[in-house]
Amino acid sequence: MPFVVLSTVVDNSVDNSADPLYTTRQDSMNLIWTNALKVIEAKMSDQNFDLWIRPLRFIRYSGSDLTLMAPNPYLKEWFEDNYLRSVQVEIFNQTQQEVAIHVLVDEMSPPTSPTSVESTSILGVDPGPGNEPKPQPAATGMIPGQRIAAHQGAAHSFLNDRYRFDNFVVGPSNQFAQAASELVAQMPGTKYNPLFIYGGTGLGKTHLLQAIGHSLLDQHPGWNVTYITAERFMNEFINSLRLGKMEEYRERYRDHCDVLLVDDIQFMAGKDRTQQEFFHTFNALHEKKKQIVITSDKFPNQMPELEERLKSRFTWGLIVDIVVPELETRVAILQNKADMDDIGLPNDVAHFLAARIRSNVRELEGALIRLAAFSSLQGRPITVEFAQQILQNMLSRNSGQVTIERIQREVSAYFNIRPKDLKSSRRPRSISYPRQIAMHLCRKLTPASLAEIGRQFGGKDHTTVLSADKKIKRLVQEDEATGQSVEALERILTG
């Protein structure tokens, strides 16, 4: 299809502004732009997106022109080099319209120079030689409901404003990790140090971990709250190896940090020098009584590659999960984020989606997104029917009988791993370990025979498969993470 990129200034001399129509287009288009950032925003690293896409805003849509502002202009270069396809891609998907997107720089932002440079790749891709990241925008680029959560010599970390404590759904998928949350915002540094929550993907974990550092800024102005994903603090240590500043880096996290907001710590598995960094960073931070809260998809013994050392520390605290919510609670989600962002929910609806989308809340409110942004566009009033219509592919995903199929998909999904790892002969804990949780629930939630599980795990014997359901059995009993892994499992299964 034949996309067309322009970058120069849009003519603004007609004021659409007082037509009901053209307002209802802007709005329109403004939720297909959200909703496509959530798409693109599952396929990249929280770095990069935080970096190179989330600071651009949506300003209007004429005609087949989308027009969106840049912080700067190193932002807006890079952004056309490398995502702007993606985008109008994702943009054409949710539409099956074509988009020319023009891009303009806000002339009234400061001008940045160059002064740190990411080491960063496009959607998973390394960039390659003579394709380097550009630098990094200045803190100026930030969109409207975000916050700099870091001291003046940091990297800057931002939170999203919708992140907070009074605006978190709670049920009993979440509460004790929600409860102790809040504890430790209240008396950081003290009993719970760290705090470590764990969870599948889209669960509410980066709500908990920004919630607390909004708190703790609230009630310390002056304090220096430093949130980051593991893979920026990866990034960022290998960058000041390059440049030689480790000196500077680690007075940043060790000597003018308070609090220390670490989402995804799963990414520093296998990464020996970054766990290492780390581990006298938490050290340094933990003597000084300073908070750390950590997320990770996994329980810290799930984590094969990560050192025995850090595992320990991460125990020397408090560790709470998150688990798939509840019908009531994944409602009470959607209505929440109906009235955040002014949607008109019916309730029927509501439940209608809720019952249907079980996996995750991120999936959940980006069909909430979807909904709103076609009807809007369609002048149709938002209906069970019209979801059904509208969401068809999405609610056959997340519909149907419990398969081996599934199963699978799922307990990749949660363990990160890929389904054919599962019916492969590799035999490393990461991988046997999920095999072994993955047969244990054929054997409980489908009709499949040993032999026929056997044959979808890659022709594995059929005493493979009566061996793993034992084990899983008898550790579900004896050790409480592969417990709690089966049973969230299960509730993603079953509903």
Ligand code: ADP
Second form
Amino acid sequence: MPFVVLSTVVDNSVDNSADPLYTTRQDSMNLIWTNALKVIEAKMSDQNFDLWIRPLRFIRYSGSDLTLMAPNPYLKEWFEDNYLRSVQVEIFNQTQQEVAIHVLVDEMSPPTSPTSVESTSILGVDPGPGNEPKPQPAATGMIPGQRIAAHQGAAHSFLNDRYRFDNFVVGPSNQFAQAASELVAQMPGTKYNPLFIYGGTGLGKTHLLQAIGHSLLDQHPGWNVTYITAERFMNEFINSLRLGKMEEYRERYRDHCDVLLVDDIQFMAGKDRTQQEFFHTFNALHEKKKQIVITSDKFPNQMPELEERLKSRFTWGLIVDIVVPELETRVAILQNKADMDDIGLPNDVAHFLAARIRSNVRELEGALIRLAAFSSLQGRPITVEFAQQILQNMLSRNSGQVTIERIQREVSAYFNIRPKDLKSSRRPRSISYPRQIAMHLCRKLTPASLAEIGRQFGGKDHTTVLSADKKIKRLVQEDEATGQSVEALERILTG
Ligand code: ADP
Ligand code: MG
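Here we have the form predicted on its own; I need the corresponding form predicted in complex with the named molecule.
Everything in the complex follows now, all chains and molecules, and the chain you saw is the first one.
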């Protein structure tokens, strides 16, 4: 039972001083956590607090990351969906620092523990049909707008201090996006306005967006650099409407921003009034030559529920993408993160993780955090075997690795053709089009060379692969059906 040594969230009495990771900073962060809990506890019903918050354990604090441990995946998910934000707000209120919260799952927690999902209820008491504990929306009274209020005039604190250009590892997968971001930070409002960064989750879009913000604030400390997620933009909009404060809201964004950084614009798809509001904000800022940077998990044309006039504006400036980093970049990202957090990460373990976790940098970092936390808790060195043991679940989820054969299998199933057609030289569009998509996906999702891909498609020339890749890249942007097919296939392949 490796976790009995842990203090519970509200109990600071356990002595962790023998553990080097529990430095003074750990103690003070534990105190911050405990204080935040007290405020949150006062705002929640006892039942909800006992259910969803109390079982979390404080693990460690490093820089602006706080790691907690949940006794089961269910609690983790519920906490993240319903309470995480409120906790961030409370911690911000105390420290004026944004904190990223990571919740690990204690996979060794016995399944019969009172807080486990397997027990009749999460409390170990059968609530009876229809009486499941319904957590009240914890966010009430602690809505995102509160953060805004707390941050007024202090845009810096919106930004995670770790998301700077210095900490961003550049490789072929993100080179162009990184260069464009640096350029925008050097010459805001001139050449590339807006800058639109798109790419899959966990690939560094928010990091780059905030790096632009940091760099601009470093150069122009008096500027109002506003970083906002599209979701928060919408929530504030709704609240302003409700409270009759639209004028203030508009002023804040249209008149007082020197730079507007909008994260995850795809969230606005289908939200017509928010889009309308954003459209006018965009125009007002653009006219005044104020820099706008937008991130999205999709290319503008791949969002059917986004107004045409917005999409067209997004193409006024520069659109750049970030794709899955290749192995070397993944290793470098891990090493960079380990250095920042003073985690001793041996080379072979870095390679092992990078080779096994491919498609998402956030997950890669999550693996490292988990490894470091468990190594510190159990007093065991970080080795490949230890990683295999601790990350078992994560690794098996990633083991469905994207290979050329898998892509061929999925693509042929998707288009209802035979895998061997993909390898043939048959030319009808019903076959050549899926073949080109498959080649494009091989380029995007596997590290294989053009020649290797050509070989596995029945001995095609590398130029055939290259032109297929180019064609599909273009179609993804111009043709909605292609965009959707490629996206669906990517989702199938990368989970
Ligand atoms: P996204 O916004 O695209 O979903 P994030 O910007 O939140 O992704 O990145 C996820 C995590 O991965 C962050 O902690 C970020 O710092 C890290 N990360 C992603 N790409 C890089 C990179 N090239 N160098 C260093 N860290 C990276
Ligand atoms: Mg993001």
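Take the two forms, superpose them, and find the largest set of C-alpha atoms that agree within 1.5 Å; that set is the rigid core. Numbering follows the first chain given and starts at 1. Just so we're clear, the structure is a prediction, and the values are computed from it rather than from any experiment.
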Fitting the rigid core first, would the Cα of residue 256 be found 2 Å or more away between the two forms? no
Post core alignment: residue 410 C-alpha displaced by 2 Å or more between the two forms: yes
Per-residue C-alpha change between the two forms, residue 419, threshold 2 Å, rigid core fit: yes
